[in-house]
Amino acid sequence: MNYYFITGSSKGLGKALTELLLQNENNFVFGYARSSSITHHRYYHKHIDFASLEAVQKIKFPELKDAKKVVLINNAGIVGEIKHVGNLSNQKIVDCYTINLIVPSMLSNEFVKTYQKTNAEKLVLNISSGASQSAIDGWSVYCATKAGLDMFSRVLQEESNINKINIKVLSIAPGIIDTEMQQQIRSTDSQNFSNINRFVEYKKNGDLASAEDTAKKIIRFINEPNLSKNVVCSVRDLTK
């Protein structure tokens, strides 16, 4: 059996990934989110608010004696408060760093601790963003958290190689997807985000990918882990 642990599994890309993976009878999915929107006999849901580090520290991964593949997908994320530095809420800064960077780091740590000695194929797949490579006004915290996630992923892969624990690590930018996050971005005041018109045009021109189409591309990276030679990559790297 192949086992997948997916954060943010109740909506958007996380839900699309979960539903596609469950189409294969050899897959079992553990979902983590504040709400549950999937019912399936090969799906287990853990209700959790990732803003609570106390709750996250209680997460333990199960022993999987029949595992052929174990995959952690750190998908949950928030764009946070879109405002220039100096106008941000300190609590919202904390929440964004917690959900986008601290939680995936903690879960990756627990995942490695639990499965590093297993013979199953192992993959940690972090959902990053093109924003990790760009300075976007109003997005200081989001850009920083995704850049941090990319570097954490690089170091985790380096450590896996040094320790010979055979864990593949990918930090994938999924492109622009038609999700609630995009709705939040488009509703921002232009004084807080000078590029808002570009994102309005993405929606108007039909440039936003569906969560389902993006999930299919992500699953290609899961099924073909050597598709990217680099830890940090993008669905846009796919040429066919």
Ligand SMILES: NC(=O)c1ccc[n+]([C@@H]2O[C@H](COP(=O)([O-])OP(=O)(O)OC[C@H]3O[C@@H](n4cnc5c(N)ncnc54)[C@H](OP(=O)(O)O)[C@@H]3O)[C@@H](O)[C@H]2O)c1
Contents of the next structure:
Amino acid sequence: MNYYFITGSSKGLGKALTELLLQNENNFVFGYARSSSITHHRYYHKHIDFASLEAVQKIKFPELKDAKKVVLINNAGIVGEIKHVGNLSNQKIVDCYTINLIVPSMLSNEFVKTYQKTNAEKLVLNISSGASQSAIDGWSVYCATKAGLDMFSRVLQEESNINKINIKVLSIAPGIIDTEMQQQIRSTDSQNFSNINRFVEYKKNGDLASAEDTAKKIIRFINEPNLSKNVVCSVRDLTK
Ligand SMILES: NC(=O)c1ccc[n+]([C@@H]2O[C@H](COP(=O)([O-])OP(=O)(O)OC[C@H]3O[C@@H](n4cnc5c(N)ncnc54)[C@H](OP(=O)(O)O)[C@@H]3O)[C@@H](O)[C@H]2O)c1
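Any chance you could show the form predicted in complex with this ligand after that form predicted alone?
What follows is the whole complex; the chain from before opens it.
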């Protein structure tokens, strides 16, 4: 059996990934989010609020004797409060770093601890963003969390190589996707986010990818782990 642990499996990209993976009868998915929207005999949902680190610390990964492949997909993420620095709420800063960077780091730690000695194929796939590489006004914390996630992923791959534990790590920017996150971005105002019109135009011009199409591309990276030589990569790197 192939086992997938997917955060943010209730909506958007995480839900599309889960639904596609469940089409293969050799796959079992453990999903994590505050709400659940999938019922399937090969799906187990853990209701959790990632803003609560107390709850996150209790997450343990099961012993999986028949595992051929174990995959952690750190997908849950929030854009956070879209405002310039100076106008941010401190609690919202904490929540965004927690959900986007601290939780994936903690889950990766637990995943490595649990599975490093198993012979199964092992993959940690972090959903990053183009924002990890671009300074976008109004998104300071979001950009910082994704840049941090990219570097965390690079170090984890380095350590896996040194320790010969055979874990493949990817930090993938998924492109722009038609999800609730984009709705939130479009509902901001230009005072807090000078690029707002660009994002309104993306939607109007049909430039947003569907979650399903993006999930298909992400699954190619899972099934062909050598598709990207670089840990930090993008679905836009796919040429065919
Ligand atoms: N959409 C884009 O254009 C875009 C572009 C680049 C990168 N990304 C990245 O892609 C990933 C998925 O984004 P998306 O667009 O699919 O977003 P989305 O539709 O807003 O879905 C976010 C998912 O994260 C979960 N989540 C959010 N806060 C949570 C919390 N406190 N505790 C537990 N789960 C929580 C949500 O579940 P509940 O609400 O049920 O808890 C939901 O399942 C994110 O990492 C995002 O940064 C998206």
